[in-house]
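Here you get one chain, nothing else, as structure tokens; it is the form predicted on its own.
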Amino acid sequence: MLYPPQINYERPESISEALSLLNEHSRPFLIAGGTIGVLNLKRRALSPDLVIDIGRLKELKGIDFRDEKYRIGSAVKIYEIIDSEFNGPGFSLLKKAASSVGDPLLRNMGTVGGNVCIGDPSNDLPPALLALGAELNIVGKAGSRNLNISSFYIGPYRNLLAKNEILGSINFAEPGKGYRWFYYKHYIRHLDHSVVNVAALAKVEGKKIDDLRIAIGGMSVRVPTLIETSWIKGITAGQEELQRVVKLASEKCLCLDDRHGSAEYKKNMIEKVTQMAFLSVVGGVL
């Protein structure tokens, strides 16, 4: 049995109070659901001078839909995404990604903000949010700033959130009618890190692709990545376009031989899953 060290713990009642605590300590550590944070404390991988629990802050709660845009508070539990009444193509993609997170216990405890911020390459929500063009509202003592999630990750378990900042909400527009969506996660063992997970959205007008978005995550890429597909707009897709998209995805592979498989295996899986995504959202064009 692992036990965390003796810690100083605070549960602020507002974002303002939480930000003050962040700025007053040299090694603060935020938790909301605590599924990974508490585990790291037990492993003695962290030595914070204060643990700040923001999981109950009302300002970080709720899922709202106004003017065709969603706002999801960072402390929203993952199961709340799945249980939500929203069912547009964009939100349905996010629901599928959320339902792929761990097991029911993890989904009931874990938060959207934690899944996004921890930077685990195999987490489920980042690829879906990349495909949705999500914007992150980040709150600091001096005010708030917005950052597209495509610029958020700078390496495995590394992002642009400063020590004294809090992720307030995740925001994205509902793509709307006519969009098809796809999400798939490939892993060796259940609850293990994914080898590759892919999220995709597309809209086809007539036989031409009006919009195509594909994002990949997993241990094969190390950083959730959006594939460049703007070139395909207005094109009637065929095998040549399919192979080009697969090649672009394959080039993102930072594959190494490890317990998740050989480099060759990972690259092969990226190619196969990307092809699945393309064919699923493009549909009968090919």
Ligand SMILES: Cc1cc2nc3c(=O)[nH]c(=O)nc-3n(C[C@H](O)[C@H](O)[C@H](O)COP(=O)(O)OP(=O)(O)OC[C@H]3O[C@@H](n4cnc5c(N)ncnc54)[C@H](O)[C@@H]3O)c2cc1C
The other form holds:
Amino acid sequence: MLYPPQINYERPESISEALSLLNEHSRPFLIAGGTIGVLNLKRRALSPDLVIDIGRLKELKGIDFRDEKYRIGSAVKIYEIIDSEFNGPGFSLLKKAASSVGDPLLRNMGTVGGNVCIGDPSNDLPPALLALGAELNIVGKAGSRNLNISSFYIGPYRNLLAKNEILGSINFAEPGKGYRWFYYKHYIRHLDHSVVNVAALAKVEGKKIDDLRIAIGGMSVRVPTLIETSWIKGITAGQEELQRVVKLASEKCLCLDDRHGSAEYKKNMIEKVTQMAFLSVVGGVL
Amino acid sequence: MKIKLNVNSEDYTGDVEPRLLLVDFLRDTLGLTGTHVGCETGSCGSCTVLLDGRPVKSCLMLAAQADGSRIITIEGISKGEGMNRVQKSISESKALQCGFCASGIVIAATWFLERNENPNESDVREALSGNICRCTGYQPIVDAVLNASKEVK
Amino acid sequence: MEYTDRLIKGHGKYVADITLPEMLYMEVARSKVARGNIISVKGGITASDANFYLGSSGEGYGEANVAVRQPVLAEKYVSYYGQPVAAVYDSNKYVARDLVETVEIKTEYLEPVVTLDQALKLPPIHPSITSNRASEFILGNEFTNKGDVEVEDELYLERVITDPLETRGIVSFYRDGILNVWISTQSVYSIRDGLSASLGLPRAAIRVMQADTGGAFGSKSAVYPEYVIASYISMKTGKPVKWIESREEHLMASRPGRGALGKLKLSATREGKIVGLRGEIVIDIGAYGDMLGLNSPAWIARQLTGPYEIANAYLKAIALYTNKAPLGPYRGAGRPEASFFTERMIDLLADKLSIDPAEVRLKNATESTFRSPLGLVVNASKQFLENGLRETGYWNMGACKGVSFFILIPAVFGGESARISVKDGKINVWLGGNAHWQRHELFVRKIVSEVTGVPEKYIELNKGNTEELEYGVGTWGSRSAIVAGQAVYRAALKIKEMAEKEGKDIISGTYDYSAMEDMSLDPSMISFLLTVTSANLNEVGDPIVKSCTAFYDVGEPLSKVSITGQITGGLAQAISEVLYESQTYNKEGKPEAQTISEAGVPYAQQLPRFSVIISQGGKSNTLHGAKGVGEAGTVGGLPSIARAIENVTGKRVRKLPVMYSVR
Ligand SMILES: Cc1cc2nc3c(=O)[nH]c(=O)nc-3n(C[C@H](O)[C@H](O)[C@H](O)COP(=O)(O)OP(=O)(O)OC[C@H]3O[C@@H](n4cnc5c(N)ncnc54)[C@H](O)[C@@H]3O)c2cc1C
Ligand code: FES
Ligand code: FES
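Next, report the structure of the form predicted together with the named molecule; the form predicted on its own has already been given.
Up next: the whole complex, starting with the chain shown before.
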């Protein structure tokens, strides 16, 4: 059976205490909800000299909306996003992505920060947060820094968080009125990694596209990625633009044959879901 | 390390190894073997318990993480000797075969029905999407939960 | 307490729930390569301490002429990923797990035989054999009639993990010269006999008691290396030893099912009357074969004429060794394979001739008792098929549908035993085929009550126990209702007779009787299964099953609740097996699915509603008239679902699961 190795465990009372613990240990390991962290311990994929439980830190809790910006504490549980009363288009996109995470029980356990930090290409929140242009507030002993989520992932399961840093909060502006949103996750086996997740947001003024953001995750890409769409601003979208976006998306395909499908299947799925996304958010124009 | 928990309305204070999983704390330390281990990876829901009122998978949690919480297991889901409406409904329709999935499903479904007055079939299926039943193809269980939802609390 | 009520309140007693004083926990160190010569093993109990070979027992058991016997702990070489190599134990289960991490296994790389092609081309995986052909059979006779048309295809069913929700597990306790075993199993007898053969202990020195069993589906029918090792450790230490399989171990080293290839050719007239069937069945039995594995190709081939009158058949059937976990029975055990092969070929023929697939089936269904050239005897099936097509609404369905019509042959071989004991106003029953609670208590109560006139509430079915009932067979192959039912019926008649002789009321007396019913297959015991499925495409164009209707013949229905539940369970399995469920192996022979979800076990929201129509296609020639049902959904479901998927995607379905053939 799978049981964790011998560990030391601390539940600090504050971020600064957590940061001190991180700095004092050579192989510290953070858990928030622990859904993946505890699983990896059980699989003996790691042998930390200290497990630091930040899941209950008050400073990492809460969803606030101030100056047209959301601040979501990293230890906020996935279900809290879903149950939240915020309903602007941007937050609704995040809600949809959150309700695609695992199952109702896992959503009661897992946190937003954990979801962002794992760096599993198939996690649900990153594509949504990419589309929302989220800033990650990262705290370390020397202070805090902000990093846009679009430069956070450097490879599967790898991000730019230093060993002694903590993700404090996730911040993004509500795109607000006039935006349409889309989120879709395609999986073959439930609770297995998804094949492709696509998040999209768009604003169309008259017939012209004012803003379009599309992000892709899933086992068909290397890391959750934004598609380059700035060129579309001010353009009246037609079939040609649609095809160009779909092509840009399919260029992100990490075309490997594996349990999640053949290279061709994955490419096809990226194209299909991106097309669905485009049609849904750009909508009536075509 | 010391932990303090309230399990099925009884207080428990004790010393546990930091690495002890919540499910093993319940099963081995407290002898509450109605909570099962089916997959060990958070996939099957056999180990579902209520933690501060919400169902969680106790195989993916350290007992230490639950310190200070209120836990309800299958043994405590209905007060006293009786059965709650989900249990009664499953019992009446004999919707089970091997029954290994039952504890987790009862807990997930009970919580769901408390929050949803008038669910339809697809709501119930979605609510059970964290629980595996390998024997029945789910249909008898889904029907039993739907029937339970029609009963007055 | 009522069975369901006990479980629903969390009061079940599964093996993992059994704790004895001074108990030791065992963990097993396993091979991390599919094939290699062992250079050294450091730590734990190894083959040099426990030098046992696995005794053959279980489903399909017979005196085996097995060329290769599996050492309980690998000796000189390892033959599959996950094969047990060493064992450790401790009084703390977490520490036992720590210990297993410290065992060092060094191996020298040998190229693994992973695919069937490799098995045919590469040298044998064991030094004691000359080729990877583990068994070979010829069935039927060569024939010349080629009809007007011929269709030919190659069909494959991927390996599937049984994945009962409760994994395997055992508590072994050797005390005062007796080995006491509590276990999650389909047969306390195959465990007893298998342990006896492996350890060289007399049967009388082994007592096996069934714990509540959380599903089995074939994987708990026989003895496994871990059971022998746990028993050995108990004999060595004098303490109770517990081993609970992790899901990870289950996925790599329990016995999976399927892994079946069929290369088939049908010859038919222009009107769709099949005149002949030929081809080859090839089974991947993994690294070691017991009788069931070795015989599986012939067993599958024998069923291929199904409910049809096919005058000529000639089949080659072979089993091949590969460097994978040994094959076992799984939900249907050879029946779904046969059903898939035959029915897929009939669909192909229908397409070739542009005739409705149901019409082709009607044209070939047997009109009277028919003995096939493969030695299978089936009763007339046509009437049942006609009724079924009408009752399921097949004719009025849209285009994206599939129909299949096949047989379910119960494994009556070996018969079964039952014991009834009347004492203190109660009737206790034990079955040789122990219930892992496909709700056997429902039919047992019904039969005993009907025969004796004693109300059901006084009748209790007990779990399998070699002490209470000395001989028995097991629960598999859709057999229980038929064979165990018959044995119970016989014992109940006997009890009634005893009471009548004494002129007493049964329930106030004291009686005890054990019946052993031998049985041979009679065509009346074979059920007909008609399944109709419709499919859709989802938003992204992947196929999904929209509806699935089963029209199944169960003879005299002993318990409708339990029959329906088992059928919906089987149909759910058939859907996932067609679409996405499987265990796959990479080039190095390493199993790829590492969680139960990755293996593709289906969840509630992925399945449609099923309709089950229970039809009485005539009673069987047994005392109670029942037929088999346990595996009907999987046997009937697979080809019907595959056809519906084929129609909705426009791509011929040759290989299961479909979502993999996109590879
Ligand atoms: C069966 C199963 C199915 C799943 N399905 C999905 C799914 O469909 N979609 C999906 O998105 N996810 C899924 N997950 C993954 C996971 O449960 C969720 O992503 C969850 O939100 C992770 O949060 P957590 O708090 O549990 O993470 P933890 O396990 O606590 O942490 C995960 C990782 O992030 C690090 N970390 C956590 N918080 C911080 C922080 N504040 N600062 C720095 N590092 C931090 C940890 O050190 C650890 O390495 C699944 C997991 C399982 C077991
Ligand atoms: S045992 Fe916890 S989810 Fe399966
Ligand atoms: S009844 Fe066996 S797993 Fe649900």
